[in-house]
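Coming up is one lone chain in structure tokens, specifically the form predicted alone.
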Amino acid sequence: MNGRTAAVRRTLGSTTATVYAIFVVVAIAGAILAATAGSAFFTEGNLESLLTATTVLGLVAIGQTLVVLLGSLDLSVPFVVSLSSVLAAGVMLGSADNLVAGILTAVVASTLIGLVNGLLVGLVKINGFIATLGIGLIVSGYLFTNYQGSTGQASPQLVAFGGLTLGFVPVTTILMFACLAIVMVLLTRTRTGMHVFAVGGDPEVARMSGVRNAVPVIVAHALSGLFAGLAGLVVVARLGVGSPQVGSQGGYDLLSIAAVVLGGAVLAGGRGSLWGSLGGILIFATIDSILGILQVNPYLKDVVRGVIIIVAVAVYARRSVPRRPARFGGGAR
């Protein structure tokens, strides 16, 4: 490990610790505010609701973290979430016999969309913002042309699974943590994961070192599509039906990017962590829960989110500015 890598890891560790410290402060403040309003924050019902909100955004943010580490973005995720939900519910049609077919249809379609994004960015060299926005608009057009309102019906087993809890922890949240752990292993223990950081840090240096830059780009975008598809399945399990608007209404594209940035990732690529992204998600979910308990105007949530993002990025940017050594004499030799 060279000095620069060690410094980056120390910075990431410090940033992640800061994110979770902020989360603890926000949770304590939430409990105090809820108490002043005559309510309780740390109830099983409220914690279960908070974790449920964390699960869907968490799955989307796992894939978004991979993409951001490469210096790219995935703006198609809200439409992939919606597509996954309508395909799954549409194939299942409330039948237990169609459970597997519905899940496979949603997962395969979502992964293929992510794969197309990866091919456009990695091979065709289209900017990730433009490529994923274009694919997202295509999927959106398909959704609103072919589906009107709620559609289909989830299989009884999937609905039952969506309602399972261990104490106040939804089983779907445990599934999200399992996915996070698997991707963490991918990033830290496999060559592809190391190449993700390398390409995000400096694509030209990575190429000169023998890395095929297109491969990690394609893999990351395909996984982003996969996790957005899994998020869509969780939505179906909770709602019992599919919806062509559920992804865009949830704002999963901007919220997932915001959570990743709040977690300490750099949009230019090469720096970030899944644990940091999870911390960012928990902060957003906790703030939403607090504002819900206080019955604050829902539009104020966006104001609070915006302030948090700006402050966080400003602090991280200030901390990451390299300090130049003092220069004496008449200039560089």
The other form holds:
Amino acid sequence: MNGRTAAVRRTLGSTTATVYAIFVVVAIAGAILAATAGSAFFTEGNLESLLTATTVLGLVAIGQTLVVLLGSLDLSVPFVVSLSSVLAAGVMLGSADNLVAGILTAVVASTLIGLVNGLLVGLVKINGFIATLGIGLIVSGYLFTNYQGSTGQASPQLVAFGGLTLGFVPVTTILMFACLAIVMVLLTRTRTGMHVFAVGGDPEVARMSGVRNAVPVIVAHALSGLFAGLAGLVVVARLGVGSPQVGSQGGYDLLSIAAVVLGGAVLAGGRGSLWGSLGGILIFATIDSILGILQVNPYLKDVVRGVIIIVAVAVYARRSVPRRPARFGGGAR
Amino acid sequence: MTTTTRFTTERRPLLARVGRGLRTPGGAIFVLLAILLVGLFLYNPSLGDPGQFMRFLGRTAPILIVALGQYFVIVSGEIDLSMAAIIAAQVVLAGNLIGQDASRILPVVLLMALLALVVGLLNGVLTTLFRVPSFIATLGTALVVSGITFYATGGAPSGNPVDSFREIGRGGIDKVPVFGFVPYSTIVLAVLVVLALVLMRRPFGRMLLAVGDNARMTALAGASVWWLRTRAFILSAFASTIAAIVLVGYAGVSPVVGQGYQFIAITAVILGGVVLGGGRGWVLSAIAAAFALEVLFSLLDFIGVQSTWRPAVQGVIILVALGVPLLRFTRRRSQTLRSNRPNK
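Can you now output the form predicted together with the partner chain? The one shown was the form predicted alone.
Once more the chain from above appears, this time first in line as the rest of the complex follows.
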């Protein structure tokens, strides 16, 4: 077997390919279902709303992927999204002059919370689930005590930016893809990125190989906070106000984890890809959009989501052979 | 520090053993609980009355029962995120199917037990046989169950079971010597705690701990790992159901009843020194931790802290409870390393 066919076969057999195969099947099924219901699926308006739905969850999932790759979790993201939204809207107060100050406040606060998560997980070595749950609860206590309902107002530029589209693609979605590309470069081309995979795969082996395990953990958690903060900014741009409950209502913690896992990542860490996570989010958004067109009760969306998550992960789990990119020479066995 | 032989068969004096036990996370929680209770009695002396205290204990019963169920799952090395969804589903089921007809109580309760069995079995089988991580599997079943519950109710409170059913959560036995009034929920709790203590001493409990500690070793020793863990999930689903029956009594029928319970339960179980990942922890410590959390919350109420701060307090407790022992352990270990280093 020569190297190239092996590489092609590996790509086709990879979990990411499966994710996109599922996505294509779901999209085609959706188009057919929508056609039988008497409406079209691939309309510009529909695609735009689909991409819009992808953006916020997509940003959160970028950070979540990094964290899950390390074998940790970030349960604080919904509260960070809310916090970022109220801080940004609260500082901006509808004034054009406060745009930069509002964005900076939100981003710095979110990144700091992520950093604290990272320090707790990386240095104090508290289990990621517990540490981020604790920090998330603290942030939610702050939010619910100090904000009763929607507060502040976004500056006009931010609102305009939120409504901007290129064809049918919202600019915020392009921004999300830019973030995805940057993180992908970080993961595959930098030392810290390699260390993320190393530490996630086996922390003990990584440590003995001379990796300082705390560094990728702290970086990944800080980035997760940063991206949750950016997601909060997108929310403000859409809603025009900050809301202390927008994150928890969106269920971004569990949904982003579910999307990452649906994208083929292993919760124990070390395996997963950003493309896969994106595929997972696209599947969720497509299903949401189809159910919306078919006018299915919104509560039943959760049922469909739940079934899909379980079935997908059960399917991935059946492949017991570790599918890793070959490291030494392309595909020589 | 006294030096002891490692494999001595002789038991230390009782007091020394208790003293040592109190220094472990699972024992320290009892000290914390005692301190919090003293604080509670100081702020609200009326709770010192046995009857009032029993009522208080009865009110906290649902969350303690949920923590009990979560204990079984966590100690076996898994996690159950479907408890809140099950509670809501059962509450809605009881509220709408029993209605004002007392003769339906028994069949509906049987139906609820069946639902618990099915969901628990599903969680267990998905986690063990289908190898879906329990975090994802129980999250999935939670989405399905709560989706159906919300769909059935339209998200609004509905239904009202007959009063004789609600008595389980509301009522109690009057004129009991010493206590005066003992709510049924307290009795349910006491029975469940005793059952759990016995269960953990029986072969099942021992094996459950073994599975949580080292699943592979337990499998090699001949145990059926999947069935042990699945039973833990079933027990957890039953605990949610019983908590739901008690909750119907005073919280009413709504698809949001029980929201947040599972994270308080997980917090409590971990606070009680049960190790996430399984294999270690005493069931009574987990219960005591859940009760300590509830006492702390009411203490904060009496002091006048807004109830919106509750989650923050919960967060701080989790981080301190887990962070401090870890920091202490790391420090101690580095000291040992230093002292063992050969002198130059």
